[in-house]
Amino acid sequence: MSHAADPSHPRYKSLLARGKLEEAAEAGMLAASALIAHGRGEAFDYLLGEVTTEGAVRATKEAAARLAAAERAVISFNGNTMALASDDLLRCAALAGADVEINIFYRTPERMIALMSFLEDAKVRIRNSTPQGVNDDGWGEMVDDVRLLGASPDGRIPGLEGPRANCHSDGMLAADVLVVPLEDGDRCEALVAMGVDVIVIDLNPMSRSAKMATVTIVDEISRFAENLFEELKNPGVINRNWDNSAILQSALDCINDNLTKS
């Protein structure tokens, strides 16, 4: 993607994400509301001081270890997730032996062909450049495993009414361990239901679904894709006795120690 986004402006990352979401609602990929829950995220981010917080990086940890650890893991995408983190959330899935699904609430023919081409060339592109660390030998392999999910699902989460329930019955329905990138609270709920670990990336800590979740990650995506795929090649052991509540409030705190700074 090409952008005018200047590398010396002190907020290149922001513009360069905004600029990446403008091209991707031009190419057909965003619903009309996308550009707003981006600019909604970005308010909680300033509050965080724009960096990955001691308790995000302690709940990447987490996610990595269950991911590693499923027999079933599942990595959901929406239009946002797409534009700007595509490339290394695909890594993750292929690190984790997981599967991808597109999963979104405006659906429209037109918008899961664009989304869907998208991914396909996304995935190409990383399967002919293996990640520094990563045994080449067996990248292309590990890449071609990763399913994408989407096109047609045949499967409904049980408790979820409208266009979000729908899903693969083989993909996100058959999964325990789910992560779920600019989740919504209603459907983080049902998952969680069905006996699910949801790991849901939200920059705000006191959403229905970061607190709903099983492991709450509160950081931007991008920067938690590129942390998740570091801890995946390495991964931990899970923590059976993980408190989410506590990473909620640290995020909290680290926002109230930053407005009592300023």
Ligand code: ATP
Given for the second form:
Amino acid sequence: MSHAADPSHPRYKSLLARGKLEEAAEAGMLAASALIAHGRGEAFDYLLGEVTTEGAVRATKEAAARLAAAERAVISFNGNTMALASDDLLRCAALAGADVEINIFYRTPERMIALMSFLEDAKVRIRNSTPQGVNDDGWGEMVDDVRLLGASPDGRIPGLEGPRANCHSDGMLAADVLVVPLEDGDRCEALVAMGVDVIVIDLNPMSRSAKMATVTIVDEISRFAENLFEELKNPGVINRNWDNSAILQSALDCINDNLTKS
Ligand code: ATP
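Show the form predicted together with adenosine-5'-triphosphate, please, the one above being the form predicted alone.
The next block holds the full complex; its first chain is the one shown before.
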């Protein structure tokens, strides 16, 4: 990744992310359209100033509160999520007592094998290094408790056709809180229809997923994962009057302000 090696480059973070996606693509973890989806995200991140906005901070706190209070939480991983934020999201799953389920739009056996093997390696990596601010004694066990699901789905998301409906009956189908980063609008709609809390991470505040979610974090997935981990160390209480449309509006206002300034 020579193009991403220089941290003094003004677009270092963006180049680094692209490098990670290139590597993931070479490892067979991504469908061809994954890079296009990333490009759409980058465009919105540019408009948002490539920072975590105040609205995203609030939504991340709400996500942490709901994850911490969940009976059964599942964090869904697709290829892009895995390439950009696997370690931090796995750490979040460990702290929240959540499971992880690979949930991809274009499911092939080869891609599932590549993703599962990447995830297993990531789990070993994070287990071996207790994060700052977390009790060293319990960390290994918390990481061990995170189940990596997705390889042998035995259930289907109601209302969806084809392989993208496949899921685990004791994973996504049994969860009361689902975190679905970079989710396709159709599947998000089907998950919301199951009557559970759906937490979406999406840089596009106008996407169907962003509009349909219970809580939307309009932020870049790797920034979100880092922030969520910090929030999960000391989660607050759930806001039962959560107004998600206000969060989307605040992201649109940020974009508007940035456009007016430039
Ligand atoms: P929808 O069907 O919900 O209207 P879509 O068809 O744009 O949306 P996809 O292309 O399936 O959805 O999903 C990609 C979404 O993920 C896009 O909305 C994009 O903005 C967002 N996205 C891409 N990369 C990132 C990232 N790194 N962090 C957060 N969001 C991202």
